[in-house]
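We begin with a single chain expressed as structure tokens, specifically the form predicted alone.
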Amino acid sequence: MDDITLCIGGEAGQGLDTMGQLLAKSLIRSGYEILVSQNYMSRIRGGHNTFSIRTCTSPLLGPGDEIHILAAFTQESIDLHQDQLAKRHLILTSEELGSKNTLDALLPVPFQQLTDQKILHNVAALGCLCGILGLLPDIGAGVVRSAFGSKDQDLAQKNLDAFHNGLNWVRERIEDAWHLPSVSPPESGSRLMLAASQAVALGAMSAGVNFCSFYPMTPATGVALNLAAHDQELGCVVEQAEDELSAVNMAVGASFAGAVPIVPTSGGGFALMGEGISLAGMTETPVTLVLAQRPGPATGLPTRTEQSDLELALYSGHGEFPRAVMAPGTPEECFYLTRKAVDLAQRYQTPTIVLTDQFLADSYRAVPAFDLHNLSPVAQPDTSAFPQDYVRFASTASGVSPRALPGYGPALVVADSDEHTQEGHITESGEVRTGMVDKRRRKEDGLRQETAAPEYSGPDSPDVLLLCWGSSKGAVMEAARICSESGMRVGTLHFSQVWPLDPAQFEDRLRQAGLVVAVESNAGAQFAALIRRQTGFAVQASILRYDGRPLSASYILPRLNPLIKEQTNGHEQ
């Protein structure tokens, strides 16, 4: 059997994350795609969670709402799933709990016979999976191996021992009928286990960051734990800080000295972080931010998905100064946006910001190893001595002025928050104002120069093209291939820059459509209105999310069928 989506149901606490990792890693070194989703709730320990794993031979887009295969550690997690069951699943559950149940393809696990320690019934647990479905023991076993073995040689055998206990007991009870097919392993690192949160920090990596400041915050902590796992063989600072306000500033004052530095926050921590971001403005100190979104206002679901942050990211910060928002769909674009936002920030002396949100933050894909032989540069601060007389604010025709450091040389470098002349002192002067202000919009000509075109894909002129940005790009595409195959003519256009937008890049595009519905996971359409108010195109139509739940292409289809439909009259009238 292909394309199954396995879920994982328990208790916070119960290994359920380190199960599903491990789980996840043998399929990827065995030859399988995977697109990981995980659901849990804003708590220390218990609650309900799922770590989902939609596994195929091919390449995946989105993340499946059907489960085949219920690992459920929990009667919760058999009572709330059981709706989203497949016509063909198996349910893997303790004796204790099947003891319970009387629901059909149910598969007690007798887990106490298989290991004496509760805290492995997880790793157990792991070797049944492996087992039902036809994993080599070989892989499994390297991979519990490889997360245990460099702690405790004991504890290590202990998990291996549980491991093959497990596979060796769903072997005797379970028919290969849940095989997955038969793929070649692929050569030993050729692919990577990522997600958003681990690309981001690897593409801030491959850009020369060197100073990471930031308050805790769901999803967005990410970043900075795995900058600060690499952080004394990078020679990358990694603070955390008291609270936000103080983690932007500290971010401004380590670029004005020179430092390459990122800023990975949330929703509440992005607005608290709304003055410091305008202070990079006026002081045009290049700083990157990573705005990981999560359901707000306020707390909202902290542990949820939405995209309901991007007009946050264009408009936060007083004032008027430039700025570029990249918004990626896939752990690839997160990391080569990430490099590309640390550049602009170099390059345009302005603050720059990466959008992601919990779904993609969480998600684990393979991902092919980066060709990083060929990536192009990235700007670093100048540590040139610049001559005695130098103006840190010049005005020139691009509105990028020569960027010199403090204490390289006989400059001296002057930055204030108010506004300033050209050697960066205080002043009044209307005329100086307006001249400052203008050279500053100067930049925002560069940058929309050096825009990422959206991605198209699909007919032209179709009948339909759905319009979507950031994470949803998946599950748009899935849904757009489905229709394809029934042979509609469906086209999606995919942002990945959001800010500053070209519309000589797209605007054709969404012209020639027949129908153009934007797909986001917010209630306001604020992609929608951002190209409305950019170009005066109207979108027609959209299906919005804004439950915490990511899209899927089951979620989109039942809305955009009817649109099709309708569209379809339309035309044979």
The other form holds:
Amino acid sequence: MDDITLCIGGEAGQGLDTMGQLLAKSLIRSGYEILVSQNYMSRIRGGHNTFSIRTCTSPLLGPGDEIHILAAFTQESIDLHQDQLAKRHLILTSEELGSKNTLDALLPVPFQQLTDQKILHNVAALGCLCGILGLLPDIGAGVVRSAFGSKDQDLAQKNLDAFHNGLNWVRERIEDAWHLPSVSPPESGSRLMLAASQAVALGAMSAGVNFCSFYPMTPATGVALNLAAHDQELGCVVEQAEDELSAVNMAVGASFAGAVPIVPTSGGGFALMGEGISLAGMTETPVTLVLAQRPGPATGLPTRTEQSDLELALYSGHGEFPRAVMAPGTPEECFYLTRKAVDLAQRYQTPTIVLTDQFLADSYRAVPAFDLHNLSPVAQPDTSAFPQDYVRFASTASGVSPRALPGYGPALVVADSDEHTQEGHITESGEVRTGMVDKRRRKEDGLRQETAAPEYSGPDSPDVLLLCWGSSKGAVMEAARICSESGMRVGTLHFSQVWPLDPAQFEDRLRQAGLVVAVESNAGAQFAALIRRQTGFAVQASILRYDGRPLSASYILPRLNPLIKEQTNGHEQ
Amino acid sequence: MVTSSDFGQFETAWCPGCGNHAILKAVKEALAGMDKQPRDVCLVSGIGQAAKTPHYMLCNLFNGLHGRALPVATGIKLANPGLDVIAESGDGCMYGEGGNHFLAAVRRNINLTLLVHNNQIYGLTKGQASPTTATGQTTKAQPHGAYSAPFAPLSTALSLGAGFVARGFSGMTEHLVSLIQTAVRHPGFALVDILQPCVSFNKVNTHSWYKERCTELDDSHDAGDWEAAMRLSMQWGETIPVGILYQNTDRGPFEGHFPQLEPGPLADNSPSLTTLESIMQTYA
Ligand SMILES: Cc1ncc(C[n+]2csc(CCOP(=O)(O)OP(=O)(O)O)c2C)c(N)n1
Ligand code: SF4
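Now that we've seen the form predicted alone, could you pull up the form predicted in complex with its partner chain?
Now the complete complex, all chains and molecules, led by this one.
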């Protein structure tokens, strides 16, 4: 069977996340595609959390809707998911739990028999799941060994035993009907398991980022943790600041002195950083921020997802200054666009922002290992010795001034948050002010020329064009694919960079479509509003989700079908 | 040999008689006296009258946001520990708007020199109470007197484990020069709270008010005695002790905890492709 969705459900603290990650990694090392979606409550123990893996032999766009295999660690997780079970399904659970529905295919596992330690139940269940799916035992065992082996040999052995016991127990009881189609395992190391936090961190590392200041906030913290895990090898300083105000100002200071910084945060923290972002704009200091969105306002739904901080990113900071805003739609795009954001920040000496969200932060996927040798280079701070008569804010045609670093030569480097002369000193001259505003604005023209064109797929002049940005890419493309398969003419236009926009890259697409529908995870159709401001084009309809859950094809389709019908009827008249 | 004039001579926007003039002079003399080159010094300030100081000096400078001098200075020091980083601003900027950063900088023990121009008032915004204004002192913004208890920077710093705590007075310039030099030499976070008259807005804590009270600590004070330092830090009345209240170098500076800084400034650091490859493989 191909295209299986497995859902691991239970309480926080039962090791579901570890188990899910190990299973996902085993699938990737076996050669399958995966797409993970996670659902958790804002608590450390108890509650009900799920880790779902959709797996297939061909690339996946969005999360699955039906559950084929449910690994349930609590009664609640059996009861809650009853309605999502596919017709042909399997519920793997422990002996004490059961289902009210007699039609359910239950597989009660005697975990006590498989391992004498409760904390190893998850690894025994991992063995069971690998057995059910027909994965090569060596691959699962290898994943378990690399997860636990480095810490303690004894611990690793216990985990391996639990894994094998689970695997063997299940093999004697389950026929091979659940096996995934066999594929040949890829070369070792050729595929990575990445979600946004890992991909952003790897992109940052590859771009030469060597400074990260942050204040913890879900779902952004992962970026800092991934950098901290390798800080000494990388030569990267990671500092947990006392608050977000400090985090962004520290990054600005570090950058002024030649570090290449990244500052991950979420909406609430980003709101606090506004003034510091404005400071980076005024002092023309490169800084890259990662804004991992979650539902607001205020503390909102801390562990859920939304795309409602687009306007915060676009308008953060007071006054006018150039910026670039990236909105990657997949972990792979997270890697490349974080690199690009760092590069643009360096070259244009201004803040750049990478917008991710909780869905993307938790959505592990298989990504081919990056060819680090053939990446286009990222600009690094210039460490040459500038002469003594150096001025920091020299007016140039591009608006970009040569940037010296303090301590690298006779040049003295002067930066000011007040409006300043070319020398960097405070001024109140109206003429100098106008010249400086114009100089900074010229940088935006350059940035606009480097904006990545949105990705279009579908027929020319489609009846319906789905407009999307950031993480809704997969769900929107899957919905469009399903529509196209039933003969409808649907196209998708995905923006992975949302500022600056260059209407010449996409305006025709909008005007040639019969109906343009914005699909966004927010209530205000923020991107549609931005398009209207930039092009005068009014998007005619929208499909919006703001219940904190990610967009999926199954959410989009029932809302899209009536729109398509209306549109195609209109054609016939 | 570096002289005071190597750090420049500028026209200032300060009122005649303001304590800021003397502090600026002391900073230049202190640095010149230590043979510091302007290119090796980085002055960081926030916003206020005191925060304009870097603009009246030739050296690297970053004049940032109100309250945020310390985070910027921390970032600079972490990126390039070779620079002598001095953060300099008013009492409102450092203890009010920047209060949390002050606590964190002391706790980190980053190797910075913090010079606070403490005029017990907001100068630039024309005379509102600052965190160090005495309870009961009236201003246009506090017509019935300031209700809050004044912030005690020295005892707060001591209670947080600060390794260098000193008080200066702008009217005792020579003494101030030596305080600043010892602070710059201190390997860790060094606070010098500098009492300073604001002739325009603080009619209570005037030059003569400070002059009558500020008394230099003599040799009988042991700067290694934390409890004595704590007692002195709270002494505020007919006599106000001025000098190094406490110095201890037991804790190494914060930046010393990062082996990744040993090879030199971050701008010269970039990981090899082999390192990146091996890190990437941890995700395989
Ligand atoms: C975020 C912010 N809030 C308020 C201000 C206005 N402001 C400028 S200076 C200042 C107070 C300065 O007082 P202090 O730090 O004691 O310095 P002084 O002027 O007395 O030297 C204030 C409130 C500002 N620039 N930024
Ligand atoms: S207002 Fe006060 S602090 Fe400001 S320059 Fe005048 S005297 Fe100095």
